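Only one chain is given next, in structure tokens, and it is the form predicted alone.
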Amino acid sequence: MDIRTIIAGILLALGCFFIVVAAIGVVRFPDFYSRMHPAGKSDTLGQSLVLSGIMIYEGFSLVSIKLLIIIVFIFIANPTATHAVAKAAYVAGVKPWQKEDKVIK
């Protein structure tokens, strides 16, 4: 095994870890606004790490340039979409969770 394969494997494993953590966060957090955080942050990082791992594994080629463009798009689009959805929920009247609210288990 060469060093490129090892680095690609580490990046893929880290990316998958962050995607799983984001999925768990979406299920575990109590309200809509809290769930938006892992959906926007951890998911963006996980996707970018997975695509970076694929780029490293592929080497420098047209495919890696396309993957880099996709990563840049993800870093711009995911936080923007998360913000827009959260603002739309706020305007629609979705109330944030408060400590005295009951959590349904």
Contents of the next structure:
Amino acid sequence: MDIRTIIAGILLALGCFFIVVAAIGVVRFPDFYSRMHPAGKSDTLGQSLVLSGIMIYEGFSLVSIKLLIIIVFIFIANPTATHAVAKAAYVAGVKPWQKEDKVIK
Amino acid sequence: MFDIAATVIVLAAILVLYRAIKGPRIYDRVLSVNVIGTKTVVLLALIGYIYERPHFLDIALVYALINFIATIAFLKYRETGRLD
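The structure above corresponds to the form predicted alone; please provide the structure of the form predicted in complex with its partner chain.
Below, the chain from earlier opens the complete complex, with every other chain and molecule after it.
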């Protein structure tokens, strides 16, 4: 087992950790706007870590160039989609969540 | 190594599917479908390595584009009522 496989395995494990954390956050957060926080950041980081692990495992070739293109596109597109969801929800009048004793009637 | 990562990602996608089914508003469902779609991109890349077929990466690239366009188009339709 050479050093490249070990680095790729560590990156894959880190990416899987971030992806699972994002999934738990999307399920468990109390409000729509706070649910967007794991979906926008943690998920993007997890995916790019997993794809970087595959890229290091592969070495330099056409396949790793394709993986780099996918990583760059996800880094641009995923927060943009999340921002679009937030804007659509705000225009439609979704109220942010507050604690029970601080709700402004 | 790659099959363990693929299994973990499928389990995370099942967790997000719970929110997509239960979500109280339509925007929760759109957000969950976006998250599942971006997990699918990673899953396609991993499947290409498990079965040693690098052509799956092209499918992953196209799926990333389609996922983004679908989310933007659906939200624009919800916001303005038309797509042109």
